[in-house]
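Shown here is one chain on its own, the form predicted alone, set out as structure tokens.
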Amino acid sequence: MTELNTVEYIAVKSVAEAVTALQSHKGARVIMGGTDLMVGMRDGRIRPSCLVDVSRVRELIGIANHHGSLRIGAATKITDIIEHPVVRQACPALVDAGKLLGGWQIQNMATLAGNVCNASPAAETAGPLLVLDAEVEACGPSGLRSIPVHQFWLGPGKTALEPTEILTAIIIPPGVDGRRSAYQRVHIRHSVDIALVCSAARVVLADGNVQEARIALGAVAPTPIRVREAESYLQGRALSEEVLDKVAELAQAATQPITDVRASAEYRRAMAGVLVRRVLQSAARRA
């Protein structure tokens, strides 16, 4: 087990300083809220040589309109996202997920980027970001680059970030209508437990029919996934019981669940279909 007092600590004041620190210290890890990282260090699963603290870097904090996009700084707390009026109106699925991310103590410390970079297949915010067609903004020695969020997770605990890169923001692109979006999960204990299965959906309706759809599932595959066959099937159809039955069937077929101490693969597959129905109906009811 790694002793916390043997790890070097650097508090930086800018993104440039953070990148320099990551270049200078092999095995360094960025710390923002630390709600996942510190647990991993305590358990010995994560053994950084150095902690680069970016929690006070002003350019990483805040939510703003940036050239028509909604830009959420990497170190913005989950509580601030939940309470932000623009996010509440434009991205209710993200608010749904934030409210289920631990208790209020965790929400006051945890950051959106931390939840994303943890790369858990059951990450609360992953599904909403997938259905919002979000992009990850990262900065490294070569400057800024954007990564579509569906390409960001490579496997459990693995992301597309290079060792010397830092995630600087989550971007919701212009033109993405997230007002009719929702997120739900199946859990054993409210808030304090990891999702057994989770799902998010976003729909754009015209004359009662689906004009555009995005559906995501978590905790049923090595990474959070989009259910693209179901999305295509929904095009031009009303959300009737028959259509929802078919969508649930397609969602189940897209899963690759495992059996562990918390739930069986069969249960996760069955609940994937149930949750997709629920979040689509919930999203469609939102104005």
Ligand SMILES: Cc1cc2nc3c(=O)[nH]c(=O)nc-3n(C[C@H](O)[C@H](O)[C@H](O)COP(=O)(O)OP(=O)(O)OC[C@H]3O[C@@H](n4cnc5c(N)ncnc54)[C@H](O)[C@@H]3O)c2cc1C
Given for the second form:
Amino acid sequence: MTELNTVEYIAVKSVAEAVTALQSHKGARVIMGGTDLMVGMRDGRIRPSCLVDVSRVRELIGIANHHGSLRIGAATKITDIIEHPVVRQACPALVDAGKLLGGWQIQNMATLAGNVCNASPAAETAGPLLVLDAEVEACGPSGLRSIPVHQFWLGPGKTALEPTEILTAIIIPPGVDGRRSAYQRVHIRHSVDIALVCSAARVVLADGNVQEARIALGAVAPTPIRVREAESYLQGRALSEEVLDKVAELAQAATQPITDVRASAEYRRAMAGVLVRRVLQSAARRA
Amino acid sequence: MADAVAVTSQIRKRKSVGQPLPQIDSAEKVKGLTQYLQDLSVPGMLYGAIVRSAIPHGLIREIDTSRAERLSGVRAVITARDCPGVLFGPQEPQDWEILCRNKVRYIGDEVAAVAAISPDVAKEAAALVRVEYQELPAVYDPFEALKPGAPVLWEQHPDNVAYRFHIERGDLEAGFARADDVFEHDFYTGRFYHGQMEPMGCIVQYHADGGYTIWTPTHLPFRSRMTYSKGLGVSMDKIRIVVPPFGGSFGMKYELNINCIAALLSKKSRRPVKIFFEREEDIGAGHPRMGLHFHYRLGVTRDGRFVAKEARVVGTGGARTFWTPPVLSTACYRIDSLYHFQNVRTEGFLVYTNQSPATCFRGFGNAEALTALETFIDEIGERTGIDPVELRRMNGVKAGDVSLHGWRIASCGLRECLDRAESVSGFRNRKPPPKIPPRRGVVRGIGLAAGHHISGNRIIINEYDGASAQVRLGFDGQVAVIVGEPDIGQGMNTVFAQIAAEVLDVDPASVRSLPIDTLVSPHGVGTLGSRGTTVAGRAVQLAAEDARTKLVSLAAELLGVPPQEIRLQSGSAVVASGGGSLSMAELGREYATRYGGAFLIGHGHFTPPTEIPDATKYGNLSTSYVFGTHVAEVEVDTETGATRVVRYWALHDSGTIINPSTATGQVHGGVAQGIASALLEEVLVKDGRVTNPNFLDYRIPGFQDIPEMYVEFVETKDPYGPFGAKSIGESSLNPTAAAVCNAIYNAVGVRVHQTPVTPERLWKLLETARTEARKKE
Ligand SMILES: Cc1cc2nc3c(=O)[nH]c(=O)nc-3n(C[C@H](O)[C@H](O)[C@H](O)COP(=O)(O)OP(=O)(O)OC[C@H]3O[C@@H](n4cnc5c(N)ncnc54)[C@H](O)[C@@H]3O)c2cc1C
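And the form predicted together with the named molecule, for comparison with the form predicted alone?
Now the complete complex, all chains and molecules, led by this one.
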């Protein structure tokens, strides 16, 4: 707890100010809702020299829908995301995930950016963002850049961001049809828990056949993953029992789960198959 | 005519007993005003931290405290050298040391301690203490520990058996010979943490006369004083224990070594010292319910009579002995007072292992035994084709019965509970379980289990069973109840107030129970064994009756009428025939004025009809016995193994219900905890280290895990407790896990033999059953 009392804290008003603060304080960390960061600091796992609070930066708050793309500002709270009518219509998978993220109190504090930057292999929103082909917008000393979300996570707790960069928005690009998307997880406790395994899927259907598919899995590898073999296998096929069995098999083959205190690798692998079937069916029933 | 009036006034409706009053302190609690231990501080107070063993088993070679001592802000560092060096403890075998002398026996064992000006400095200092060990092989599994050649934890116990239980009654072989069928059953109930909101803690102040004041929430202020007195080497009267409001316990806060550690830190630093656990410490190095293995063999006649039962019970006690010996014995033989088994033999083993010492938990071994037994009876019902509820009716005890071991069942609502449970829940119309678990889909099932418990226990302290109380009226008109048993958060002070208020006909909300302080409270056995309402409550009733007699004669004298003319009514003494009355405030002031400020005090004491069991363990153990039946309806996801309890019914015979609201609260909490023990909670240990010492991976239930419950009380008439009240604290939890396990069976057709039934565990059982079915095809 010592660190909490002595750490420097800067509340910034703009992205530019935030970048400057990160540049001038070695070992500084961005703080949003703090629902990961404060827990890590209390445990002594994270020891930042300085906290740069961007949670009240105006330009980072809010959801904008223009030119067919959806831009979710980094400081937007999970509650505001899951209650947003456009998000609910265009990205139901993200809403499924947001509703499972912690409880109401956590959803009122936590941000999508925090969930993404924390880079947990079990992060609730990772799968939905993967299947929505989301892009991460980041700003650093040399300006803005965009990173496809599937290239963003490098390992548990590791992202493609530079220490002086901040995530400014998550963007669902134009042309991504997310209406038939879904997310589910396997957990032990029904009230607030962490995913043992989670999965998201998105399909675009034409005449009952899959035109385009995205499948993602979490907590079965060092980062959230996409199951490309299954995605291409699905192309042009109807979601019959046999096809779903095959997809489940491909999904299981793509996993590299570990055994830990929460679940065995064997169970995780099996559940990956179960969940992939379920999210595909659930996604297909939507719209 | 006159007679008839007198009779009606005597059986006037109860005003206070039976009312669903809110707990007296609930407004304070809800507003956050209650001062729990963590809110308290004593001027000059330091903070203690414990240096814990990092290895599961080893000899201590050297302890270097010099760096810790040099850290600024550190006021005392202690090791075994500062301890009196006697072995002591709450139960036999006594194996507590305060701080480890030569050897550590679990990861977390207490090796040294520091006191410093802040919790952070104390923690930092504790980390600076260097301990050199010579590691020894360790053993975690009790069956491994029982094998010859296993690592030995205590030289005095080369077989690693801390305590052995044996009971035998009737003729077991003859019983089995009479049986038409013999069934066997194994069950394991896992290590289960209390999950109480407030972790363990205490403040201890050393005094110039060599004594100590201890502020700590404890069920057993008087009994624990005996334990600490031996450990600290001071006489009992030199230890004063003050009990602040409880932040939960469920059995965790009986007697704890931290009180002695803080005492020695205070003695060395000459400052009061607070020790307050972090959650990781409370789970990781704390004292959960022990894991218990049950093996049963039961002989049954063709028509369903139980005629012989053989059992073996093995408990994973951990490295030292807390309250586990009586828990083990309870797990071994209390069920013999629920059903007539006729001929029994039970062997129990409490085994030393290299884990943190376990202790008691609400249900006290009986919840675990009932989990094993009630799942077994469900299975026997199915295998014999006799309805499992009928089996329970046929073999269950009745009012007036004396159990095999001499327990006298004065009242028993078991059958009423079974009948009502069947009719309110629809259990009778249940579908049979599937032959093979379905591959996909969510299926429903319903399960029933019965249970029972005691209301007080003779052998908590040797000297006596019972309780005493005073009910007093003061100058200010305040009616107060004085007992020796602390309210542990379950609402006993409210119940005491209702009992006293009923007798005196005053407003229960105006009656206060005084806080417990061993310097001023009467000696009490403690709040445990579901004895508070029944035993202490009865003493309160008697004390109130004595106060009533005294009040009546005072009022009679003041009002100039004979005592028979006086009635206590709505807070006043009134002349029955009209003409004159005095309020409680007036009576209190008058009495105090006459006698130099004295309280008018009613005294009451109650000695229950219990007996110390003889050498064969025969003798009536408890004041009264309570019964219940639970029904759970579950949904099982057959692909993931996840179970959700969707509906629940709890029927209880707890005698007269003094407060339906607090009693129902006990059932809600007991069932929630029981569901958690069935589905969610287990302290996981790998190589002696707890791998889930936090509320992320140690999952206590939330609202989504607990269904709405139907609660009904079947009120029997018991002759002993106040107004016929029996207990509810533990019986509310006892049948739950078995009801859930039986419901799972009904849903999927697979028997579970271990709790908690986590999704992965059930999934494995389902997979095995499906694979076997496929092979057979
Ligand atoms: C009780 C509880 C339950 C939870 N349940 C879940 C759950 O079910 N599922 C789940 O996935 N998570 C869960 N979490 C974890 C956490 O709430 C989420 O990951 C949340 O989305 C984090 O968001 P935040 O805004 O609080 O992030 P913070 O804690 O503020 O930050 C998290 C990390 O991201 C970095 N960061 C934040 N914003 C930026 C930015 N703009 N640029 C660069 N770096 C940034 C921070 O430096 C930090 O390392 C739970 C946490 C708690 C305490």
